[in-house]
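In structure tokens, the next block holds one chain alone, the form predicted alone.
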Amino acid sequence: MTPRTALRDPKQDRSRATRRRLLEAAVACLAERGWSGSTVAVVAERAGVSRGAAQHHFPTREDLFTAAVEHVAEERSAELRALSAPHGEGRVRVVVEALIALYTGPLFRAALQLWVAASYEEQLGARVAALEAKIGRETHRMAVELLGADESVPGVREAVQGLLDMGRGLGLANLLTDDGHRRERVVAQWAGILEGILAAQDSAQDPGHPSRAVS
């Protein structure tokens, strides 16, 4: 038995497992039922724990749902961080599809419900705004890294941000209907636009490019 194994506390393991079930249940409820239908009792039932156990981990409803959305956001961010920057033909399309997928899954669906609730729940508003700002910065940073974008080149930062803004719009459209076919065409078109912008960026960075030539 290793020292690390000997120090494991079964109670702590159970507590972590219960917390994770509550977070996952909260996101699922929020995405399916919306804010008004997602009470602590409903989430606890879905997670298979008592309401008291739920409130032990998350004293308030706001604590539960902001933690739940952050939990899934961090998991999705981890998936993107694990994605190696692709190479070769079609690499930009692969990155664009991966980024757009952030806005068409349960996280964005849940986040939309939370944003609506935050617009009229004062206690929730500041916390959700801070969380959204954090997620937005992280997603933008990952997009820049995966695309190999140089934001010092005029227009590149705006193109990356435009991609993420478009992703939010596609996610919103997907909320009401299955918009997969139209989304596929839009993604293909935007990937082509980005390919052109990034190619121009690379040319501008080439020491032999006319724009870099010394007169």
Contents of the next structure:
There are 2 protein chains.
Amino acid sequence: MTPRTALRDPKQDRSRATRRRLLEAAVACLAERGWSGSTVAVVAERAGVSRGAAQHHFPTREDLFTAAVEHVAEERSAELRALSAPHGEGRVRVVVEALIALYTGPLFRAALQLWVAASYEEQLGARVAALEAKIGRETHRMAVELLGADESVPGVREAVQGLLDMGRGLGLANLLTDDGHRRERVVAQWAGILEGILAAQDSAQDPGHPSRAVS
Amino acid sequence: MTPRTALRDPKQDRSRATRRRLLEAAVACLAERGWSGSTVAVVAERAGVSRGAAQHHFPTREDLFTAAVEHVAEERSAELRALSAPHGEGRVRVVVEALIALYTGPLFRAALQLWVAASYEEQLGARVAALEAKIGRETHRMAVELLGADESVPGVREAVQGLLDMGRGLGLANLLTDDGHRRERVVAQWAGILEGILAAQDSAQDPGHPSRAVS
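Can you give me the structure for the form predicted together with a further copy of the same chain, which would complement the form predicted alone we have just seen?
Zooming out: every chain and molecule, the one shown earlier first.
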């Protein structure tokens, strides 16, 4: 670390804080009002930032909202990585619950609004498709790591992908009503099914250690 | 049947045809333009119907679009029922593919737009939540019947529900890009898993007929 980066520039700090406030206000706004109710002006007001300052950080509406979803997705990824792979009995269920929780919070609600708007708003289409693909790859990578899934075993990759597709569907089912009670039972059942698949994978690879945990 | 109902009234026939044209145009409009681009006027023009006639059938925008999604959902249900439960080897995969296909066509795209709009449009909220619950129950009922699932066996109900949640998630993944290739592999894998669960259910119930088909 050089002395230059160690000495913080208060102006840069303020700018970073403003940017962060705008991104967080943008996600909350999208989740609550949808794309049609989400403009740079509404977000600037919500964040307590002048419209000029908001436009300095994000020249267009598309810049602001795609950056917001990307920012929150990166934060959620960092949280999930910090969890680190749990060990021992019941670890698959813990991981599956943490993965499914990605799809039932405000981030998913915001991403869903952006995603659906991108299906008919030309300016959003390609950008959101690229963002969605990036977030999807990252979530899949984390799921594989946390579950200790060996994708070289036939079917394991598709089993993990199907689980994440189910998470997306459960998030959608939670959009208008609190689906928590039903979801809990579905998740318990599918976590058990996945546990069986992963145990079979482990014993196929390494018969001496059938319940081998993630290294 | 009385002579009165046997003799068709041409005026009523025309009215029914107009209504149907409006409903079909409304679904196509929602799927292509989203809620914010879908008005009674746009749909009337698309259907080749006067605005007054459209308003006679559907006094409000909410009436038109919720009726449209309900109408198309009923048509899809009727198609699926007409398929009748297939028999023999591979039947689970055939049924799973037909169920997942419910979530990748224009109906799902239209329902998704309405659903997402209902999360921030107050006039839509309660109506769409009720409609979603109704369509969800009907789809679940058909899935149970076509798969020959016995929900009295612990876990079977949740396994079927998880499959439909996965279908919803796969529909979402198909919104911005053609996800058909990946989806095919995921569906094949989870159809195999479900087949195992249903075979275990059947042998638990009826050990003499382990591969008993739906009666």
